[in-house]
Structures are given as C-alpha cells and as structure tokens.
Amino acid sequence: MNAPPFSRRDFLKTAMLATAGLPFAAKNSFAAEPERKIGFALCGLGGLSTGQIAPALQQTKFCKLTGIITGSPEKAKRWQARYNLPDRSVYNYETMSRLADNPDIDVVYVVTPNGLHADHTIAAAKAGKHVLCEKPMEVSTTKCQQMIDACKAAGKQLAIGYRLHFEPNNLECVRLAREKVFGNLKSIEAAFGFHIGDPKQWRLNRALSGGGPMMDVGIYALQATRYLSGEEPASVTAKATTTDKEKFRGIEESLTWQMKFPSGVTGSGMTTYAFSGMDRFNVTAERGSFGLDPAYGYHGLRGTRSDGQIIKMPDIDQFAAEMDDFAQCILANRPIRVPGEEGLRDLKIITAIYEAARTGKPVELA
C-alpha cells in the first residue's frame, strides 16, 4: 500500500515546527488573520461534542459554532441555552438537507457512532458543506469509498479527525524516527485500552461500532505504527479473545496484531476492553529507543528517550488545532493533511487484522 501523496509530508513538516519551538504548529500556519471564521455545526451531541469538541471551537481561531444536529430536543435546547444558537441552526438527523440553505455553517463534524458515519458524511456533502468525520472512517471499506466519493462529487473536502497528527508530543516522536536520531527503526510496539463497563452501550453494538476495542481506542495504536515508521504494513496477523461472551457478543473483547513493513520494520499492537492502564508507543532503533507513556489521551502525553532526555512538548487543545487546520485548508483551498483517504487506509488495515484474526493465517496487504 503506498502513502498518501501528502499526508505523510505534511506530518512530518508540522513536527518539524513543533520541535522548532512553535507550541501550536497547525495553528501558525498562516500568518495573517482569517478574512472570516468558518462555521462548524456538530453533529452528535454526546460525551465527546459536549466535553471536549464544543469547549475546543471556544478556543480556535478559524472556527465558530453555528449549528448543531441532534435526534435529541432536549439536548437542542440545552445547546441552544448554553451558545446562544438561533432555532434556524438546529438540525435533526432527518433534516440535513435544509444545511443547504444556511450559509453560515461550512463544515459539519460528524460525531455519531461509527456505523452512521456514513449516512450523516454524505446527507452533509449534498447539502454542500464540508467535512470533518470522527475516527473510525466507517465500518467497512465500501462505506469509506461512498463518504470520499460524496465529497468529491459535492466539491467539497472531507478530513478524519486524526487528532495526535496535531500533537507536539506524537509530532516529535515522527521526528526522532524520521531523522534517525537513534538510527534505523527495527521495532514498534502500541497498546491502547481500557475497561468497559456499562455492558448497553453503544459501543458494545456491533452494528453501530462495527467491532470492538479495535474500531474504537485500537486504531490509534495502529495509526502510531503507520506514522512512526511512516510505511504502509505488507502483512499481517492477529488473534482476538473474548473472555466474556455475554457482553462481547458478536465483537472482540481484545485483540493482539503483528505487521510487517517493507523495510523491515516490525509492529505490534494491542487494545482491549477488558482492563484500563494501556495508552503506549515504543520505538526500538539500532542505537536506542524512545517512546511515549501516556501517548493517545487528551491532555498530559510525555514520554523517555533511551538517552536520558524526557519528552514532554507543549500541552495543546488537539481538538482545536485539528479543527484550525481543517479551517486554513478550507479558507486556502488547500490540501488536508488527514484526508478520507487516510481513513480508508486504517479500515483497509482493520478489516485484514479481523480476516488474520478469523482464519488465523497472515493476510498480506496490496
């Protein structure tokens, strides 16, 4: 699978600027004001919207809340309440057509569960707006293709929200492997999961999650392994257990992977729901190693160096850089760094874990 035609690059040119001393690197790549704002409008108000998304558009530059989709009336209006949002900016799952006719909202950022990504990505690109989709992409491949093709069809522009491709931390860890600072890479190891508890979630629906841990806090464990090598895998292998098969119906309870690179470099990775404490990267060199512990949450991520030197970059809002930056793309028509394209690759990888996960043999990977 070969890389994206910018995504790579532009990862890599961020975390130049990062380790260069600028504590928000997406967010100064533009020196002048923006001539306008964009408008987001949310869509899915539920623990991330609320906790994290909606406080981080406070935050930005580019960007402003003016719009909300919801199924719930009581949350509109709470929202309503708390943004000051006029009755023409709020929207149901069944009337995102009428985005059209509101010029103040540009992008909407889908929030839902992973199985509706898809249906809310492209009732959004009809409407004419751009963009911005929560990781996972969608539950299969051919969901993924339907969003990209949508967008491209509508003019518009559809990035996935890749948050630590906005991270100091994570940036300069890229840094550490793409300069061979310790030499080439032989070996990365990533682990992120945590124990779930409330057995009717929606995560726990197969049908709206798509899997397990995997579809949910694993893929940025794979997303470490694919930009710190800054390779696409050529194979892999998994297995997956389920201890209890009552509440992990149908989906994994966790999952242990192993790929191989083109280069040789080897990765494995692991996430589960069954216990907290695993929010990891370790890179392996041939003079060294560094890596980050936290590495994948909000706020706090710091990590050690075989050196002796600590890794602890400026704390950001990640939410807002990602958002900022998808602003500047837009406001200078220019290409996103975390593309649907991007998505696609992650669920192209996914769906090969699960098939080495099932049949217990590699599965090689185009």
Given for the second form:
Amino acid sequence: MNAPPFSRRDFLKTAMLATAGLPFAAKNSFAAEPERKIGFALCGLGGLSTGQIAPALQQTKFCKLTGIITGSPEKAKRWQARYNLPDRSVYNYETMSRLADNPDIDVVYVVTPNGLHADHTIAAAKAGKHVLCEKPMEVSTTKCQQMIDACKAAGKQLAIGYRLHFEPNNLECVRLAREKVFGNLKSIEAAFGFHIGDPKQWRLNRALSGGGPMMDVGIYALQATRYLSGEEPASVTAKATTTDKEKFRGIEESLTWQMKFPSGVTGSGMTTYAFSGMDRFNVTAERGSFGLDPAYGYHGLRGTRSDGQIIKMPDIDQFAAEMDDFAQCILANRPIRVPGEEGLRDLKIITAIYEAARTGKPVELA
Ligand code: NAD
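What would you give as the form predicted in complex with nicotinamide-adenine-dinucleotide (NAD), now that the form predicted alone is on the page?
Everything in the complex follows now, all chains and molecules, and the chain you saw is the first one.
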C-alpha cells in the first residue's frame, strides 16, 4: 500500500479536477452516501483541532470523528460531551498503542506541535492506523524519513495536511501556470507572515517548533513557488533578521529567500512573525501576471490577472476536502495526493534555506 511519490503532474491533475471539474466532483463523488465512513482520531486538541478540524469533520461525507488523543482529562470530558464520544474512544499520548484494539479508528490526524509529529505518527502507525499529519511534517529531514519508514513498515498511508492542494483558487493559479495562459513563467514571489503574540507559546520554542515563521507559515510560500513552477529549486540563498532578540531566541523573526529553478524561473519568498497582513503570491510570465491576495487563509481567497479578470473560485472547507480525499484514497486503496515524501521535500529545502541564511552563501540542492 505504499504510495508512489507525489509528482507535479498529480498537482495538475488535482487542479484540473478542482477548477474545471469542481461541479462534477460535487455532483458525482459526493452525492452518494459512502458504504462506510473512515473513523478519525484527533491527536492534540488545540486551536486547529478545535476551531477547524473537528467542525470540518462534521461537514465531510466520508469521515467521522471516532476518537481523541489528549493529555488533558478536562479537555477530554468537554470533547466527549460535545461530540458524543464514549470513554473507549479517549486516549492520551502514553496509551496510543491501545488504538490497535479500536476498529472504529482508521486514521490518526496528528495536530500537535511540530517537534512531536514523529512520535505521534510512529505511535499511530505501530498501532496499525493511517496517519494524516499537520504541516510542517517535522523539525528535521531525519524525523520525516522515520515517519515515512514507520508508515511503510506498517503498510499504512501517510498524508501531510497541505490543505491548499485542495483549494480551488490556488488550483486555478496552478492551471494558469501549467497551461501557460500568460506564456512561460519567469518569476514567482510569495510571502506569508503574521504578528505572533504570547512569547511563551511553543511556536517560539525551537525544540517544539524547529524554527520560526519559516517552519510555520513560510512553508506555505515555499509550497506555492513549488506547485506554481512545477519544479524543485536547484539552489537557494537566504537572509534571516531578528530585531527582538529576547522574544526570538534561537529562531528567526523574519526570513527572505531566493530560489533558482532548473528552467530559469526565479522564486523569492518572505516570512515573518513581526507583522500581519502579508498573505500573497504573484506570478510573472512572458505576457502577463496573476496572483492571489489573500492566498493562504481558510476562506476568502481571491486574486487578479493582468488581463483584468478576477480570480474568485468557490470557497470550500479545505480541511473537509483534504480529509474526504484521504478517506476516499483509503477506501479505494489508491495513492494519496500529498504523501509524506512531499513533506520531506519541503523540509530538505527549508534546511537548505536555514543553512544559506547561516552561512550567507548559496546552497545547491540535489
Ligand atoms: P495549539 O498550541 O493550539 O495546539 C497544540 C496542541 O498540542 C494542544 O492541545 C496542546 O495541549 C498539545 N500538546 C501536546 N503536547 C504538547 C507539548 N509538549 N507542548 C505544547 N502543546 C502540546 O497549536 P495548533 O495551532 O493547533 O497547531 C498544531 C499543529 O497544527 C502544528 O503543527 C501547526 O503547524 C499545525 N497548524 C496547521 C494549520 C493549517 O492551516 N494547516 C493551522 C494551524 C496550525
């Protein structure tokens, strides 16, 4: 059941389906009730699980919430009452091996801090469960590889929660790029950042975060340059800046980076924890340009094209689409769209970006 590596072609296929064929997808794949729904256990009941994933699960056609994994008995009680979960559906991080005895749980969705993703993914795989793991996949390429190996050894699927691979406005831009509507691409600029508040949160703790805004939201800008170009960067340069050295210890506050792609397309990215409002990408091609602003949020994405047309595709629940797709892949035993290998690829590039920022020199990528 090992999935072949995700390719640029897969993203284009998704793009064609989600843009040109979205109404058909809605009519054909989602009309009939599935014979069996895939049971999801949420591992880590923080902001994302509470605010987005659990509500999205209620909107899915192919999934249902059948378990929770949490370190907080109080939170467990609240979730049990809210989602009608019996005691046998509740686990903590130390009892994950017991998931093996629960046939109602097919998938563990790992939504804990970045530096715990490998522990929780490996525990879930060893218990015989498929895994959907939030981005970034982990804090190092070694950990990412361990996750891939563990899921392979268990014969289970490992998907990474790159929700924008299912988002119609992003997919429309991929279509514009692939169909060369404005000619060959020349350059891509992508930027995502926000002002981070609470200085005590795990996002500012290197062991749990793996880095600063690059790991957290810069990864979306990096992803955009990759899925828009359809290529992997050949080399990177980067510069990190930190003005508040008390708050940002051992992690960057802001980062800019440049990439050269094999075809000659150039990419530039920026990310920050210093201010909000930067949430965009822009693609310049031979005969025009297009982009999204905002580009990466949960809702309200839109964009413009240099020919005057507006980009405004259907606003969907990206988490519901991502989970339904994963569930359908499991039910049909077919390869998933955003496997662990895709998360590993980003971590390799981020590692190179950090090295380039540290040394001040370009880093070549294999
Ligand atoms: P959060 O801080 O709100 O929640 C994290 C959860 O992990 C909490 O319930 C916390 O109790 C639990 N946890 C377990 N062990 C912990 C430990 N040692 N230290 C701290 N917390 C611990 O974080 P979040 O915003 O829900 O992010 C969780 C994951 O989801 C991260 O990997 C993040 O990058 C990702 N994320 C993705 C998106 C997206 O749009 N796809 C958005 C937000 C977050």
